[in-house]
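What follows is one chain in structure tokens, specifically the form predicted on its own.
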Amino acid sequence: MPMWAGRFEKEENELTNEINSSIKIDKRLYKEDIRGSIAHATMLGECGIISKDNSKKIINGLKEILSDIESGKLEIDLSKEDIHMFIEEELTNRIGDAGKMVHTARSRNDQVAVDIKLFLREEIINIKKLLIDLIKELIKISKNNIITIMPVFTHMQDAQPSTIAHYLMAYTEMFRRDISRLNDTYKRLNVNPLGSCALAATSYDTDRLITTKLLEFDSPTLNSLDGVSDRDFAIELLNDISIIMMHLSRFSEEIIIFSSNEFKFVELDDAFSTGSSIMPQKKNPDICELIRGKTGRVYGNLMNLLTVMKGLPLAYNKDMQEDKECLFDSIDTVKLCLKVIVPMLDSIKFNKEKMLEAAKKGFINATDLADYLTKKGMPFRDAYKLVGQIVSYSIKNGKSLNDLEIEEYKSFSNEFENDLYDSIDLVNIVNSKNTIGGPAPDTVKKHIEIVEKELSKI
């Protein structure tokens, strides 16, 4: 029988119970629900709203329930409406009428809100740890490839020379921003809704600062209507996770491309690849494809909750029960993807010779040839046009810029001297790009130092 049965003359329809029940989803909040209830019972006892003896009975009973669930001695009854009622009924069965006092000066509305916040707070920390592991892996690979030349692209066309280290450190910047966003979300999330009750607080003489301190929130929420109806923090976290997945998907897409026969820049380890059911030669980058595919589902979860919340009047509405499934799915998905990509990267093989060969073929030193002329006094746009003509000539004659003789260069301009070959050497080009953010080895090393110093403080 539901706890609110006193108001109703008819029993709940079986389908009503099925659609109303959330315990199959929210059962994973049992630890947070117990922690929140312990804090609430402590506050009730300290404020004299219930006796210290009953407060102690409730606390001890809840601790026993937690221990029994985690040891497997107590199974969560999935026939109950939600995890909150399961724990309260189990508590009452164990300690008697004192268990019925735990819900004094509290509603399921603020109870649910505090449970979700406690859960998400911990998951933000977990996701950050996984992001840090990924950044450390990228740094490790970068340190071993400070001077490994590769072409980088715009529009998927050969653009300019860079290095594996410079390329990978671009992704560390994305993941650093992800950590920063998670930190911001944590700050806005970390306010205590417990004590808001259903929507208009309570006439009991409660002390919300007690539960705020016990649950390690920064402060209590300042408006009870907002306290129970706010899901901005959940939407914000889903947005953060969506951006993380977008970064992982971009990275995965490049690994898929780079591992193709057309590129052969990288080779995935057998442990992180799969084969074909019909084509025996295949080695498919399924892990990367799945990360790319799962990103769409995470985006869907974000849109799900935004859509649920867009038309809800104050305060709590049952629609908000739909927040947990999309939250849990996105959290589980991003954690799995972060966990699998680190060992995959750790085992990846870079075909350095193939990367260098590709870099030599794509006229990616054309901009530096134009810069050579500009440094001699030619306006950049004139130099740009002239080098375009040289590239066209080279293509027609099946040559690279490095293959052209000095006489061929001079047929375009007398500004060219033998020193031009140093200016268009790929290693020299990379070494010359030593401004902040550039691919020069010393610059990338400084970038790595900055990131490592930051990680040491997290």
Ligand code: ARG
Given for the second form:
Amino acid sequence: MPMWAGRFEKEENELTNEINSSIKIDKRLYKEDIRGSIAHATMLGECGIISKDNSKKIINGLKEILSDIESGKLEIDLSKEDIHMFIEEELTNRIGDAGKMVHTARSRNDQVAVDIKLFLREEIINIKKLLIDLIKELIKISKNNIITIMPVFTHMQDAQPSTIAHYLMAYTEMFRRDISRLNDTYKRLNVNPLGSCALAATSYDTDRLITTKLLEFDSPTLNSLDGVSDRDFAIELLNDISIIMMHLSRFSEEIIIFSSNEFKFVELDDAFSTGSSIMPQKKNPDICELIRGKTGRVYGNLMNLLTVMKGLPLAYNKDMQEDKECLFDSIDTVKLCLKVIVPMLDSIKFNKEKMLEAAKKGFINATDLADYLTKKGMPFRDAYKLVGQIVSYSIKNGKSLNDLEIEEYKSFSNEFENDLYDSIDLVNIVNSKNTIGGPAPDTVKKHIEIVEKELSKI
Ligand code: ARG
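Give me the form predicted in complex with the ligand now, not the form predicted on its own.
Starting with the chain above, the whole complex follows.
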């Protein structure tokens, strides 16, 4: 029988319970629920709202419940409405009347808000740790490939020469922004809603600063209606996770393309690939495809909660119970993807010869040839046009820019001298791009230093 049955004359329909119950999902919040209740009971005792003795009984009872759940001695009863009801009932079964006092000056509305915040706070830290592991892996590979030439692309067409290190360090920037976004979310989340009660606070002489301190929040929420009806922090986290997944998905997409037979820039380790049930030659990049695919569901979770919240009048509405499924799913998904991508990258083989070969083919030094003429005084647009003609000539003759004889160059412009070959040499080009953010080895090394210094402070 539900706790609130006293007000009703008829029994609850089975289906009412089925749709109303959330315990299958929110059972994951047992630790946070107990922590929140211990803080609340401590405050009730300290403020003289319940006796110190009862406060102690509640706290000890809750601690025992926690250890019994963790040891497997106490199984969470999935026939209860939600985790809050389950724990309160279990407490009362264990300690009698004192258990019935834990809900004084509290509602499940502020209780669930505080539980989710405590849960998300820890998960933000977990996700950040995984992002740091990934950045460290990218740095490790980059350090070994500071001068490994690879072509980089715009419109997926050969564009300019760069290095594996420069390419991978681009991803560290994305993941650093992800960490900073999580930090922002954490700051705005870390405000204590406990004490808002159902929606209009309480006439008991509670001290919200006590629970705020015990639960390590920065401050209490300043409006009780907002305290129980705010899920901005959850939406922000779903957004942060969506952006992380977007970054992982772009990276995955590139690995899929680069591991194709047409590119062969990278080869995935057998341990992180899968085969085909019919085509014996296949080695498929399923992990990358799954990361890319799961991104869709994570985006959906964000849209899910935004939509749940968009029409809700103040304050709590049961619609908000739907917040947990999408949150847990996005958190589990991003953590799994971050976990698997690190060892996958660690075992990936870069086919350096293939990358260099490709870099030599695609006229990716054409811009530098134009720059060569510009540095000799030719206006850039003229140089650009002339090099376009040289590229066209080379294609027709099946040559690369490096293969053309000096005479052939001179037939286009007398500005060309023998030193042109230095300026279109791929290594020289990369070395010359030493402006902040460029692929020159020393520049990338400095970038790595900055990122490593930042990581050492986290
Ligand atoms: N299981 C509910 C949830 O997750 C707890 C809050 C219930 N509050 C209420 N007024 N029925 O949102």
